[in-house]
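Next up: a single chain in structure tokens, the form predicted alone.
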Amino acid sequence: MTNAKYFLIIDLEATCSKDGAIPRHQMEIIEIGAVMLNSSTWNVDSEFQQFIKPIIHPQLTDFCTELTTIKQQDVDVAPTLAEVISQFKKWMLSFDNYTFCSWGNYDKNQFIQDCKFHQIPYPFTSTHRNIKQEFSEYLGVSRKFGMAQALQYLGMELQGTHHRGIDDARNIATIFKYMHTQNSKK
């Protein structure tokens, strides 16, 4: 299976538009909602969420606020970015032998491209779970489910509020917990 200790899935949500006013590569993190599952019990052992202040478009769109429902006051008295990620590695740092996972790409290409705008190192190492398409090898299909799809494709509930990062990393953690404990059960 696996020797890391824990798995730390993250879920980023970023300002975006609907009419092509934020281009994907001008796309930046305004929350890191992240889980520590611990490998042996399956249990999550400690959450981070925080919200960041975005410097490229500092105003929220009307179609992010709807979509994620992070409010124009809370990125706006959040912290930069750079002071985030030195608060979030200090928690990463709390636990040993840890693998960055997430649903898709996506996060960690977003990390990647705002580490670099803001001239910061990326905070991980070159490993990453792509936990969506394990989920695929895991159903043994081709889809490509997303994680609201996949929760419904166990029968499970999506908890709290979909497109906020702490919430979609609890979510994620639940699948990943249940293709894992279903598999030892087989």
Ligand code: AMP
Second form
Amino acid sequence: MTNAKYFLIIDLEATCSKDGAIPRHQMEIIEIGAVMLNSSTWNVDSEFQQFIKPIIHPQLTDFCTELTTIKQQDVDVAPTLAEVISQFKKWMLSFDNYTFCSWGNYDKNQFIQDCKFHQIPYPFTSTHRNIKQEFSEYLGVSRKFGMAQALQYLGMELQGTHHRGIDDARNIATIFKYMHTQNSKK
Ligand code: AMP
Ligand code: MG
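Show the same protein again, this time as the form predicted in complex with the named molecule rather than the form predicted alone.
Zooming out: every chain and molecule, the one shown earlier first.
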């Protein structure tokens, strides 16, 4: 296990449909939400949030807007991933030692898929921490929890809007902090 100074917790939102109109391999990132969680103080030292314009399915489905609250206008005026990535890397690289973490493997796989599509290099090292899996290990159970379920299990309120990248990233940071600052296991 790496000894990162920061845990870079990322939560992505992406184009989606409920009827199969947007298959998994055509989903594209529409929001990057990211927080730099300091592993010494357990404070979030910095945040990054950016909406992104999708290319394959530029029109958001009503389902997607209802799920995420991200509006057509938000992505219409947003830059593409290729444009956002340099700004994102600039922010990320201003921290010298961090490990990419997310709730499950979805966000990592979505990043890999989008980078391939836009022909841009994957911006992380191969190290990735799956906090969803670590949460189950922390509890000593095989059951997997959604982020909202995990908060509920811990008796914590979900802050902000569920399925908004930046709010999800903040909430995941709260769970991760709890896992590392509580002495006794539940
Ligand atoms: P989340 O981080 O849970 O907000 O989910 C990330 C992305 O996964 C969303 O922006 C959607 O593209 C997709 N997603 C999440 N939940 C669903 C769902 N119930 N049906 C279809 N797509 C979903
Ligand atoms: Mg999310």
